[in-house]
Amino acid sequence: MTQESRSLVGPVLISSRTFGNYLDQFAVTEAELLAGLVLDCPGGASEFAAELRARGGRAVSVDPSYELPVDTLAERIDAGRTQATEWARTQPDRFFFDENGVWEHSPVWERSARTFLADFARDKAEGTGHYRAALLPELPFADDSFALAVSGFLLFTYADQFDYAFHLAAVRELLRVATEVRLHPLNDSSGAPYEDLERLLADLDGVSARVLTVPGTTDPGENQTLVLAPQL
């Protein structure tokens, strides 16, 4: 299958990547995550923030889907996992299915989603504020509220659905609320590199940028992460 024939995943998914996925795709260690308050935006249905808190860290997750009731959100998560699996099935050069037709990511993402849903339901009941319903590029936080913001599988993954103005505004907003921002991956869901990356970096005045090579947690080709921070 050629790059040109690869398909886009479609509507934005609520995904359930694991804590280990986050460590790999954002090139961070557990010790680094424990150093300060972390923003996960969009948090989707990942176990990441719940697992980080279980290890003694502090994290807040942001996603527009958090306005939904728990049962409705659970249905949306299941539908998203089905959508992603059927899409992956059409691209055997990128994704591995076992002899029973099970995508390698499905079981672990399902477990991640269960961890998330239990923590999300507890947060709803107790009002701890660990999950906030909000939508980039407007976040309900003061400047420099977070030591680190991680944003995975949104901005460039769905480059066909969000224009350049949105990307620039979203990244600026993440930089407003966090001392450091890490974005992953730097390609869309078909694997094509984000074509406006150089333009984006040029428009981010006073910001330092590094591109890190990381393990591809879904597709081996998704192996780059962008690290942004205000220049000192």
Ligand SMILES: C[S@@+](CC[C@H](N)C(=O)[O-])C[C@H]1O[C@@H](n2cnc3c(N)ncnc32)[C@H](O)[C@@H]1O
Contents of the next structure:
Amino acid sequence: MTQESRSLVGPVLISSRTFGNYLDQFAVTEAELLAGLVLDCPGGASEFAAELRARGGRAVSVDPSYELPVDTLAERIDAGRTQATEWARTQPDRFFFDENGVWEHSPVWERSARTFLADFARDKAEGTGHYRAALLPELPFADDSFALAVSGFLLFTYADQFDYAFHLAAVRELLRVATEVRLHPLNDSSGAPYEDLERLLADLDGVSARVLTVPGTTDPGENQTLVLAPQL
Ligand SMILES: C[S@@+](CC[C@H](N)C(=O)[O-])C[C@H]1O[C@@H](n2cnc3c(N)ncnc32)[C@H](O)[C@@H]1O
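Alternate state requested, the form predicted together with the ligand (shown: the form predicted on its own):
Now the full complex is given, and it begins with the chain already shown.
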């Protein structure tokens, strides 16, 4: 399959996967998440961190879109959901639409985004520090600030837009700030495996890597997660 013939989702969109999606795709339990400070990068419009805090956990979300005012961000989130839905409609073999033409994930993502937006607006008003505007591959945190960093649907997903050097620098930066890093999925948005994965693992000196098979939460075929931690 050439890159031109693949159906790629287009410019990076702001999606809003659910807390349950995160548990499945990163193969983590609630109990594991409660054990330490968690970084969600990119957090997008996911309810994940708000829901984790509601359960007694601690989390910080990072995304460049957090510099936007709440109303503008809300518009971008809606536009992202429309972009994703129209793209999914072109691939009936990967995605499920009901008899009314509604993509199964669209209402779920909308609810997740509502939870996120309420929490994000509180952060803007009260300065909770739960949401930080920043861009990989540079994060505004000291070394080893987090027990776990989860990173979904940016690295590998947009391999057509970010080169290998960006991927390597971004993973190294996540490993600098977190004791363990989980990345999902390991394919680009067309479903094609990230072709530089072996090279990336070889370039990560002193890091242990495991690839887990997990439930694909958006496309069942997107079912791999990479777990990285310093070698003991
Ligand atoms: C597809 S969303 C994923 C959001 C969330 N993890 C989820 O699964 O719903 C990708 C996010 O990456 C953010 N993004 C784009 N470039 C980035 C960068 N260089 N560093 C961190 N986040 C970035 C976008 O703003 C967008 O919110």
